[in-house]
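Here you get one chain, nothing else, as structure tokens; it is the form predicted on its own.
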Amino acid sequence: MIIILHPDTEKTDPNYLKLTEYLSGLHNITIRTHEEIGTQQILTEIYLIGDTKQLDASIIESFEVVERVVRVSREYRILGRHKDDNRPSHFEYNGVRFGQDTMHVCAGLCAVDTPENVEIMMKTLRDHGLQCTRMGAYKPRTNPYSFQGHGKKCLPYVFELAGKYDIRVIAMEITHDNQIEEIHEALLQAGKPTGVMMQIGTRNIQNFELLKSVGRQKEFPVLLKRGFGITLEESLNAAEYLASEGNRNVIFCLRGMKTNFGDPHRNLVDFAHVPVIKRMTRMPVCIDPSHSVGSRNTSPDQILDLMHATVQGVIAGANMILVDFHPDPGIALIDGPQALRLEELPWFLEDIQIAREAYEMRCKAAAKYI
């Protein structure tokens, strides 16, 4: 049970006290408080965790400071979307809005190789109108010897080109617990130019630990990629552990599912999962074409599969694009195979923005027959 207070509520109001003090009462009942600090106000949620189906709601909605309360109906309790809770949800982030009805392009290298590219695209970024990027410093290898990523090393040229060229936010895969204290460091000496969302793979999903750590701090939101050998619910259920341990910022991402079903693609693309995904949480969702598809290649339109795919994920709802690019992908040192060109990021906008426009046209058409 979900107990919902009224903005603004302050923990001293005689009212909140009495709250406090009949919810201490209950029996086999474990309270958890959650606060959400915004620029204007303060929300405050109370999860009541145990046997609370014998609860009585409209008493506890009977006490001044409650707005109202949501009764749990799936596992996943603080970032499910839940019977009769249609509340909107975003947060804001380095004056960035994330949420289910907006959409931003990360478009960047999946790993950082040199400051010049670093800043060529940084450059190409800002000159289309984009605030976010990606940006690999850490990279998990399935081969031992594969490129590892810079690490730490190439956090202060990262961090201060995109200061320079007002990028906002940085999806920046991480593998340890270690790596955000190396991040949190590398943005102070940095002076704070840009910020960074930390980015768990899809082989990172179920490394507890990681999520546990992740979790808790609340400093830097985070993009959840979808395990790509479990469940659904099995992912979901790795973002809620984010939210229980006090992080509820959190974006997942579709990247597609390890199968030869999805041959001659990377992976079998599960962007018929946008709807799903907004419709079970509040969470917005993110898709990957890149890791995907894993190519370049073109159907006989003279569209690559790449933005086929994209468009796919747009045309149903998505909100966020974690898309490679490279200034040359032939010396790209991580899956330059499917980065595109800069010069193709235009076409690949022009391409998102058709899909949008027609993903909102659905949407109103849908609204004169509800």
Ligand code: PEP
Second form
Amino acid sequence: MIIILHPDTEKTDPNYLKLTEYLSGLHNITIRTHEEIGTQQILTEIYLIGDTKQLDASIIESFEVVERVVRVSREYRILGRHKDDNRPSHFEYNGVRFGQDTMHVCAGLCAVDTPENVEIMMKTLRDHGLQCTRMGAYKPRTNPYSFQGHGKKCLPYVFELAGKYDIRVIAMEITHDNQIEEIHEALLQAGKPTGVMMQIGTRNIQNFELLKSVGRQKEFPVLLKRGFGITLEESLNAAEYLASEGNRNVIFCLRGMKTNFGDPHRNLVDFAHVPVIKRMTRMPVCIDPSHSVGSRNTSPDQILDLMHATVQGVIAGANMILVDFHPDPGIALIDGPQALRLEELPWFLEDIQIAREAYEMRCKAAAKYI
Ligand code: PEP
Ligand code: MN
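Show the form predicted together with the ligand, please, the one above being the form predicted on its own.
Next comes the full complex, this chain leading.
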């Protein structure tokens, strides 16, 4: 059960104290309080965990500081979408709003290689009006002898160049909790010219200690990639780990499932799950067509499979697209074969816009018939 208090309720308010006194007298119930400090107001939610079926919501609702009580009707207590639950499904980070109603393209390098390529990438994004990118510094590789990413060495120029070209959010994977501090420190040193969204990759989704560490910090939002070989429920529980530790600014990313049935795609594209995640949770949903499709193959209509997969996600209501680009895919150190070329960016964006408009028309049509 979730008790939502009126905005800006003070902890010293006698009515708040009356409520907490009542709650602490309840048997077999653990209380956890979460505060969301926004720019306009402070929102307080109290989570009651345990045998909540016995509780009478109307009694709790009668306390003056209580705005409303939400009964948790399914799993994922914090990030889940419950019955009559109108808690927000968006958040803001570094001036950019991420929600179940927004759409962002996060195009960039799978792995940072040279400052020149980072600069040309960022400049191209800025020239096309984009504010988000992806930049891999710490790379989880299957083969220990493969390039592991430049790590913290590249952070100073990546952050400085992002600032120079007005890029506000960089999706950057981390593979170890000490990288949280490295990124925090490098951003500080650079004078915070940009922001970072911490990506947790498909391989680390059940690294529970990493999830807890990333969840405990509230500086960076999180982009969590679905596990490629576990159930959706297990992946959503991983997201809930982040929120249960305190960080609920989480975007859930579909990136395809590992199975030979997806051949010749690298993974089996799972973008039909976009509306499913939006129904089950309040998280914005990202799609990663690059790691799903994994090639630059085209169909007889001349359109790349990767673009076909992208618009399938967008027309189903995806809120973000994480996609590999490279100024010269042939020399990319990782995942060159799936990277789009910079000159393909306007085509890619136009394709997305067509699909987004179609999605909006579909929503209008649905509203007409319901
Ligand atoms: C990536 O986005 O660079 C990546 C490694 O993705 P995934 O975790 O989905 O394999
Ligand atoms: Mn990659």
